[in-house]
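Shown next as structure tokens: one chain only, the form predicted alone.
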Amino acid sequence: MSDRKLRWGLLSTARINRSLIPPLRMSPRNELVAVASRTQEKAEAYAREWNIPVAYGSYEAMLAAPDIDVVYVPLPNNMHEHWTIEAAKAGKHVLCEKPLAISVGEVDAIRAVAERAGVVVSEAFMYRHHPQTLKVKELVDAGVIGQVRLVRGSFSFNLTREGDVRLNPLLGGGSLWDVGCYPVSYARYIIGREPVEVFGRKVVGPTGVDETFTGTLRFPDNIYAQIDCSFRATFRTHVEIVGSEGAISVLHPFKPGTEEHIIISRGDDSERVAIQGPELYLGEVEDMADAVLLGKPPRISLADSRANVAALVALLESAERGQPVRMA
């Protein structure tokens, strides 16, 4: 099964997927072979211009194709769970975008028939993958700061394309799903358990979805989480873990490049880590062949995107409602 090359279709012809093509072309075990759209004629076009093998005018046109082991889905937000389940239900493996959901209930429906089917489904928080991001977890559980207090997370940027389908409350948008999903990811992966009660205030835009959001998380222990994000404010990354004898700042959290550093603070001493890594999207893709190929559970499991998208509606129930919720 080594040996073996996985075949990946791109569902769709989102913008998002020019991140995934070169990794899956420089990776020895996976291979871009097919691109579906709406109609033939626009994914005849973007195979062309991608240089894509085959292309597909229908999404369910390729999901018939006996030729594709993996669908990547990078649709927008309420069409995630549709077009995973009918993706596990046609016999390929997934790697949908995040969030995997906009439900606790729909992520309980695709592990069941993922489960039926015998598929893997992973969401891609490809930050997750990194090299920096799991240094900074062996430092945090090594205990080099000390107990864990408190983790800050911000994401932010200006959006300013009208029409963009992040502005669409009947999509799945607003600024907690699409950025603000990555700092209480990394909260919940680095303090290593789930959050008891929440905290969410908004700022709601036009069009009706949360332009700016910023809540808190309290974990147990009262370990805390404080996280920022926004379509309106500019471009700006970062985390920050607190513990009782220093702390760890990592500036480029989210997206981080193939070089990078991370400072660890104790008192008025610093020290600046320095960390490689690989393409970022890379770590996805390979992640995704070593759970097929090699039967090895994918990083981010479905139990742990279940958590991640209970504390996101957690979040936005509590700043519809104007007080703290408490997580089940």
Ligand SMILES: NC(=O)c1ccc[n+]([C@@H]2O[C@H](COP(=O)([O-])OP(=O)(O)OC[C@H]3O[C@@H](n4cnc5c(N)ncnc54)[C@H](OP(=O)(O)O)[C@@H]3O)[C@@H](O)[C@H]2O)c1
Second form
Amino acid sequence: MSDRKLRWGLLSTARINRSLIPPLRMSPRNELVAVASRTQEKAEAYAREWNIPVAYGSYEAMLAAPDIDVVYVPLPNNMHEHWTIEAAKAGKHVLCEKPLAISVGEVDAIRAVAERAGVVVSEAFMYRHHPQTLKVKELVDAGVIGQVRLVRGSFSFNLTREGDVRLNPLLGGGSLWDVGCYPVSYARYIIGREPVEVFGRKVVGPTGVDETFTGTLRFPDNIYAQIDCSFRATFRTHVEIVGSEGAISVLHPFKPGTEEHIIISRGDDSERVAIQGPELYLGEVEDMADAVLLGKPPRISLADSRANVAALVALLESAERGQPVRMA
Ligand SMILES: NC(=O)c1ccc[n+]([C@@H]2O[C@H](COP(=O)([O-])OP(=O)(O)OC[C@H]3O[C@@H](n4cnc5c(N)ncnc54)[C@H](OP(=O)(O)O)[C@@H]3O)[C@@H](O)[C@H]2O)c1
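The structure above corresponds to the form predicted alone; please give the structure of the form predicted in complex with the ligand next.
Okay, now the whole complex, with that chain kicking things off.
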């Protein structure tokens, strides 16, 4: 059992694949064996470029292959549910890109099929596996900054690629789904509870998606999170956790590198805490191996993904209605 390697297939030639391919090759418990694309020609060209042994000319063909254990789903957001379910039905474990789905009902449908098929499905929030994230959570839970009052999180960049899937409302585009999902996920993780009310505002671009989004999430005990994201602002990521006795500033919360540091401040004093980590995307690959080969629960559970999707849907609804939305 311990010698077994998970055999992975990439479901499409998405750009993000290039982040997963090196860790799949680095990990002794995982192996990249196939790629699928909507045409055989594209799959073969990609397989040649990235030195992948097998190329499938349709997604269905790869799911029918008996020798694939795990399917990576890096498709446009509106296709995550369908292809995760198809893969699970075919008996494959699935690592699906964030957001896992774009409605709570879709997450529930994924969960039902995954449970029936007895496969692991986990959302690819790579930052959650990095030692920096785990350290920040440990410090907060140990009371290093006292009681948490507020989490602020931002993720913005200038989206310059014309025709990008992120700008297409029919493909689950929009800045909240694409990058706003990170600060929402981070805040929920650190606070350790779920929001009870949210209020969102959006700036809609010419294609009809939110290109900028700001949101306030109220958690039990009047703990707040404030998030912002944008396709029309300079690249920046940041999280600040404000407590009754101090604050933690995380400079690279969502894409931490191998050498990072966070700042803990108390009044005028500040302390720099250095954190080393492995290559960012290795964590989700090893987590899948732990889940499938060792039977450990995946670090990102379907309940966690469901709650994140629920918060994002509520924020979008709030921005649409121009009113706060209470969550159950
Ligand atoms: N975790 C991270 O760091 C991270 C970073 C970037 C993106 N992501 C996520 O990864 C997913 C993909 O993002 P990406 O930027 O890599 O996307 P992308 O380069 O546009 O790739 C999407 C792929 O989906 C396939 N596809 C099937 N139907 C399509 C359609 N109607 N229109 C466009 N493509 C279609 C295409 O592959 P074929 O032509 O080969 O079939 C295409 O290459 C998204 O869910 C995004 O949120 C995560």
